[in-house]
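What follows is one chain in structure tokens, specifically the form predicted on its own.
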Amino acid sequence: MMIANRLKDKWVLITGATSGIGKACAEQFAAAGANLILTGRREDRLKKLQITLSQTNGIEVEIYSFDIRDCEACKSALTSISHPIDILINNAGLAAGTDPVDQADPDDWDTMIDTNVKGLLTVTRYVSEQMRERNSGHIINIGSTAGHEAYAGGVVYCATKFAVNAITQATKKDLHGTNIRVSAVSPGLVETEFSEVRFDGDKDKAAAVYKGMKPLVADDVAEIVLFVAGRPDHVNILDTIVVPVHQSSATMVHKSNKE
């Protein structure tokens, strides 16, 4: 109760809102009685979100449908917004591929820099301006366990989220002294649509991932996301990480032999 007296009214932007976490974000924000300005690449998905939290929360919804990537197109839709953003949840992200260095497609380098590098950054530009200009607001970045331990076949996903570690880190030291927080939640093996678009669509390499464990689900993360987000404002978390119970570690998982 004491989250959503927080929360209740304040607008939330948050990125790559169509799957995943992002989804299970706007989810648990909308009940939580936060409005909610969605952004994803899949339009469609936007639309039913936008009606399907609107009418069931009570809460007003906007979307806006472009690619992160595009620079120019994330500049007209954030100057666009009339609302004072006082939270805004740096989502989108996404892996490509599991080759090593010397046999990686540098164009999954360029999609995957893109994305979760400059794309977070752009978003993270235009946005603390507005709460700078406010001396308000609350950026939370989804990082990964990727960001504080490479492994092997990661060469560039793990470069972006230890990137997004440096980019929170150095964020809020140069909001320092305003009364803007900055935060991230860094999860481990987490099943939704990561690994289906980290394996180009292949649903039995993905599934294999998870397979002898139990992973974290999405609502687990946004549940941790909603209570960063929730905390006083003179509180300010820099960082959660969280896995499965079986996972220890960037690389080690423990898996059952059991179906």
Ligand code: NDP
Given for the second form:
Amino acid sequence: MMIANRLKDKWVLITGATSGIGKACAEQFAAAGANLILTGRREDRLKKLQITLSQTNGIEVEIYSFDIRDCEACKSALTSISHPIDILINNAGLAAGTDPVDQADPDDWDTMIDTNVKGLLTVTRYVSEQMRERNSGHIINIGSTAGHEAYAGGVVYCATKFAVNAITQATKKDLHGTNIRVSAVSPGLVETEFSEVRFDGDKDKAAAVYKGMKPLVADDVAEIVLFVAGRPDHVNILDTIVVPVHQSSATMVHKSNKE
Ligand code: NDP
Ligand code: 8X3
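Can I have the other form now, the form predicted in complex with the named molecule, not the form predicted on its own?
First the chain shown before, then all remaining chains and molecules of the complex.
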């Protein structure tokens, strides 16, 4: 059966849909005929996506603008959604800074932990509750190679992605015996707004991360998320690690003058 046949008319909640991997997932799931619930803080972007994706694909798109770090806002949005959520893509996340542990700003640590770990957990808490009631659903967490291998300058970002890895494994076990699937997709370098956010808007520093190599693009990752979600109901992909061909570890990145 085609992936699109399995995803058509499903309701897919994507956190962090205003940019990068989340936006690419929204576009690809929409093209597969799924209805969308899109979240993020930038409401103007959500509104534009809502219009474009619903008109282009003839699907329903609902938007909820809130800061995922705000537990009450999260709970209020999630409990007001009237559709059963078939697929949850926990994508919202960020890195802040690359300073070593002895020099980093603890406020950045709070931002990363509150977003990547606590935000993801809050959303999972309320969505998994309704999935268990229906005994169906699929939770897909966007992890990272940084959740499999820590690197210098990523002390807390890596810790949050190791946490996502642990949360994925434990969630699968918490939901053991149900029909709910739990997966992670863990990419290496993907050129999105990620590095611009990490370097506080410094576009030159962000561009330097990918200079001299061909990174993944958001669509590369979204294709994998779509594949993971589009398996038959009895197939649960636990994790997929995907890197550009010229990345062999967090710090082994082959660069040339040509790219
Ligand atoms: P982008 O910066 O392009 O997108 C991040 C998304 O997260 C945006 O939609 C943003 O929405 C949302 N977000 C961030 N903070 C919050 C918040 N407090 N509340 C609500 N939404 C928030 O980066 P990517 O697409 O690259 O990142 C997506 C995920 O992929 C992240 O979890 C990241 O860790 C992971 N990842 C990225 C890799 C990369 O190299 N790019 C590699 C491996 C994993 P808004 O600002 O509108 O709130
Ligand atoms: C983002 C990829 O290598 O910048 O998770 O940590 S990396």
